[in-house]
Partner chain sequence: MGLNHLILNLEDIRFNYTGGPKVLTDLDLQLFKGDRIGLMGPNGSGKTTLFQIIMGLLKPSSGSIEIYNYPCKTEKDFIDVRKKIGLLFQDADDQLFSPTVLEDVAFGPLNLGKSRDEAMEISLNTLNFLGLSGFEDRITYKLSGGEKKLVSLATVLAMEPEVLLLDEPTSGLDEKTKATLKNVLSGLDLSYIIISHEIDFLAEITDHIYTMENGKILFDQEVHAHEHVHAHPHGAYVHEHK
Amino acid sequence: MFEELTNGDSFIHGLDPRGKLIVVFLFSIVVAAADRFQVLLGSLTLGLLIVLTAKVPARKLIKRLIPVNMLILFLWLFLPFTFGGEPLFFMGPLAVTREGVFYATRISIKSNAMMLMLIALVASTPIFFMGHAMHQLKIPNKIVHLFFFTYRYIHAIYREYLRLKNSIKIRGFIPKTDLHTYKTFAYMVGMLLVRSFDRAHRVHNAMLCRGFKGDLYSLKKFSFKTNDVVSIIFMMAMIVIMGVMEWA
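Would you give me the structure of the chain only, in the form predicted alone?
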């Protein structure tokens, strides 16, 4: 479900996950704070180059970009009309402002640039390697544990949801736009939350019985190689250049 892009053999796949996390974090901060179109277009171009280097299939790339751009499309339906500024043209009684169009364009470029970098660097790394990399980067243990267990048990919760869904179908439930349908879905969500809490309690007790004390162990030892050092230096240089272009 989440590791469709981890089986590649590209240069990006072989990089140390700790370096990937650092680069994505710094890149996202600079892009989110940037305002100049030259910097934003440069970040989008850099994201495309990294995606091409990672050899991400076009179909899988588009599949992951569609949800983000659907939200952006929703913003395009409102921002140009509600953001104050100089009118570009009128659509009936509504004015499309220059500042609103520029603001929506900036959001579109920023979102796609960060998503491209996330897809190329983070999605190309196995989940468990990513979790251990977070642990070695001194990210708080509670966040790392939450990351691990969310991935591990989201499949179990989804199976429980399918079981509840099938059970109400067997009882002849047909969803409609009425109060009975809303109550049924509310009961199903409530039951899912209750069973998820019960599963979490049982898993926690089972881990305590096995002597779990909050420590994480990995069979793979991470080490920075020449490729990792060169890649980090290159990406840090690009990030610094974007920062200089934005704030110098």
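Throughout, rigid core stands for the largest set of C-alpha atoms superposing within 1.5 Å between the two forms. Numbering follows the first chain given and starts at 1. Here the structure is a predicted model, which means the values were calculated and not measured. Compared with the form predicted together with its partner chain:
- Hinge annotation between the two forms, restricted to Leu219, Arg59, Thr177, Ile170, points to Leu219 (rigid-part boundary).
- When the larger rigid part is held fixed by C-alpha fitting, the smaller one turns through 14 degrees between the two forms.
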Contents of the next structure:
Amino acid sequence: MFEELTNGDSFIHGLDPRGKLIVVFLFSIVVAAADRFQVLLGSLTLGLLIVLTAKVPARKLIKRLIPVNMLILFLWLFLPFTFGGEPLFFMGPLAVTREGVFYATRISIKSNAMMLMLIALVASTPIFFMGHAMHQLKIPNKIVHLFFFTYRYIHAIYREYLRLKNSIKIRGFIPKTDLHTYKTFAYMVGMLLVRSFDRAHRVHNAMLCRGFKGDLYSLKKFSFKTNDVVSIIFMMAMIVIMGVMEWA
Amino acid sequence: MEKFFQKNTKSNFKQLIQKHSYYFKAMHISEGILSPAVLIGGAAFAAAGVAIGLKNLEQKEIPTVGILSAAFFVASLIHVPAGPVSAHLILNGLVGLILGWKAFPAILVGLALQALLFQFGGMTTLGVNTLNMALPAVICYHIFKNGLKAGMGKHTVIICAFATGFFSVLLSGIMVGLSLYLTGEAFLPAAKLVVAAHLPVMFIEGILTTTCILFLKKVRPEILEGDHVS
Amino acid sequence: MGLNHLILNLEDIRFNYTGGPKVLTDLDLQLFKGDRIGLMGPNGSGKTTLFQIIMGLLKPSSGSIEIYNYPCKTEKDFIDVRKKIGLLFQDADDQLFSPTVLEDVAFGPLNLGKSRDEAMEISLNTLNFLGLSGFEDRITYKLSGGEKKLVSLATVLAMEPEVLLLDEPTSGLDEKTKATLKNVLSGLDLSYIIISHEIDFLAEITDHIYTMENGKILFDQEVHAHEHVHAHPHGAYVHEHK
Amino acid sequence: MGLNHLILNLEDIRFNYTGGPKVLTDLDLQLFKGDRIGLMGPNGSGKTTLFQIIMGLLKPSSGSIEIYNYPCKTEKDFIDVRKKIGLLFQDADDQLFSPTVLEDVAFGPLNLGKSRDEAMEISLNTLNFLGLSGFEDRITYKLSGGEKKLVSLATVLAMEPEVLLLDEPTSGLDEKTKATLKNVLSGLDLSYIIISHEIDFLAEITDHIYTMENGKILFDQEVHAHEHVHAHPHGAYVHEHK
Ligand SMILES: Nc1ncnc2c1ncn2[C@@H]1O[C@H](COP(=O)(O)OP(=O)(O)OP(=O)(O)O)[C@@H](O)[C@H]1O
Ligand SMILES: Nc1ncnc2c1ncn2[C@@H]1O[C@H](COP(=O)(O)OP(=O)(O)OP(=O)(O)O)[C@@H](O)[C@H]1O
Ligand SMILES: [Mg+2]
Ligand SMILES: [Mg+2]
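After the form predicted alone, can we look at the form predicted together with its partner chain?
Below is the whole assembly, all chains and molecules, this chain first.
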């Protein structure tokens, strides 16, 4: 229910998730650390390019970018004024500094570039593949397994939540700012936890019945194809260029 | 049949986050804002916490911790009215009380999924965000857990549960503010505002955590005493 | 029966879940005061969906819903509807969320604006009526399947509805609990619609049995009794022969 | 039948959940090779508990369990039992925990020490056998209720058990899926015990129907067919007459 973008069939959709994960990770790190405008603009362009290649529908893309930019907007309310430096102009008694505006602009570009990359990755890879990729990239097993279980049961539990919500609705419940409301929500959370706890017990039993001895196996095999190799080399080159432009 | 069900819940779900997505960000600092030093520091401490959590986590507990973590994920999507606006539940105090140090890996996974599913937070901020939510949970767990033990008076339970909900959100707010402040002094007013925004939420979380703990004690006390708590 | 006895009037209801195929297509349904209707239909034919539409939990894409001659469109209209129509969920686990039985039963009356004492009294009476006295402090989560179903019914009845919608009230119940349920239902002076896959059960406590197919309701004949062969081991397992 | 055909022998089993009342009291049960047994009983009578005891998921407080003439006491004894006896859980969501169908079905064989390729092959064959070919890469949580049930059965069958324990395999299933299930079960050359509340279903695919009451199993007669009156509206609703 949460993955609405993964059904596409772009070039990016066909790529090996391990490669995508590594590239997005390295890209994010370089962008997070970068400061120069050329580099940041380059990263934004690259992000846009990848999102276009992944054929993410524009409306969905914008919808996903809105939350991030709300926080950025919030910061724009402060940074231009609070950042020390050369005043550009005055708004009443407050000086808008050149450095402050630059800084806020930088943050805006960085955030959006990184988000574009993440959206392209997420939009083109089912979450389960991501889990398998994490496994093969030697992320500790326990974390990967936790990731799988959490994701698997979010859906079951979310449905339980919706049904409980309907139950309180048909009994005339209208949320207000009062104790009765908080108590009701606390009970719902409590009920979800209790049921999840007992479900966990049953799931573990089901695993035991099938001979579980503590190992979880992964059947998914990925293999790098020419497309993958070419794409990774291209992206790595871009990332290295960004790094060189920034720090050399 | 399920397939269609999925679709329906998705649309409800979207409405839910669209309407109230602003709150998420108080707890999830977005990508691109924090300085590399803060990101690295946060990631290092988070990694240490996760390592301790994983050490305590036996293979056979993974379904329990995973499924509880899923329950918290869902609970964090619930929005409750807080005066004129509405707030999303954080419930990290409750996570701490139930999972102890395992709150670190559980919250890490929860945040990773939020980054992947809704793009709240992201890869480089995963460490800081985990630390900001999990550390207060673990601290409160260590201070207040004894008050929840079986045989404690009801008042003690209520006080400790409330304090856990209250302080874990307060601490988280402060840590989010601190993350911003450490990035640059220019963030100070914004950081203050972030902490202030957490104030009403602290009370709500205190009340919710208390009621929820009383619920669990009555209905399934094993959850609070289980051996999945380290 | 005159129009003033028309409780529920659904016309040309269409509905599909976002992105899914049509579930209800031009469905019509009328319920008059005193009607006792059974509703059957294969899994996934949209029975539960229909109930949710009546309660305003889902919105039809077209068609009109009139309840007590009052057109219902917005969430606000349905807030009143929910005071008059009680829905028993298919799965009792979805209905009960409070720690104790009493709290759960009193939840509805409290929402209706009753005082704490009134709500208590109503709840105790309802429990009593269902043969559940002594259950007040039981933990809902730990009730047996049948008990959960009865307590769910209590939570609905405590709101003193004029109409009941029961979604598979007998599924997973043993014969004894089924019999209790049958008694309770035939003792109530309410109009109701019952979804069930068990035709024997419906035949006993409803006057009409409708079936759902292809997103529509087929209005059926009165219920007839006829003979046919039925296997069972004699003796040990209670099985009523009518 | 000789002793060497005795698969399961439970004697004087007593059990109660910590702090709860007695659930099983001096229960006896024997299962011989080829037996096909139905088990009915009111909600909460301990049917699911009994299955869990057989699988070693719960330990009885007293009594003896012999499986293939081998007394089973410790967790270690039961590890072997679980290779021979397959349990289908009441709720398919508990049974399917892997991301994709293929992974879930292969989970058992892999645990039994099969190689990746062998496990794949077994899984594909099992899916094929159940009419589920093409389902390999489907996401388990996105399956419909009936599909989940069948895939759960696949996960159990893939372990090539000699005995099946099925806990309410038909609850919530429509007639079509029930029919599929019936076909599959009658096509299997296994011994099994099926818990169900549906006597018609049991009558068709089992040879004996036992009932549980007061913590004991009442051994019943063979299943007989006999006539009795059965009400239904003719026509509209599909209803098999046997
Ligand atoms: N929340 C949902 N989102 C999307 N599709 C749904 C949802 N609920 C039900 N459906 C689909 O709508 C159709 C009708 O479902 P509904 O639950 O109303 O059937 P039903 O007649 O009550 O079946 P049952 O006898 O199994 O209870 C089914 O195809 C089902 O898959
Ligand atoms: N984990 C548990 N802890 C405590 N009591 C339990 C637990 N599971 C079941 N019980 C109780 O043990 C009794 C037997 O339960 P069990 O689930 O075996 O019944 P059942 O015959 O399978 O019922 P149903 O037909 O509803 O599935 C019931 O009274 C139940 O409340
Ligand atoms: Mg239904
Ligand atoms: Mg059972």
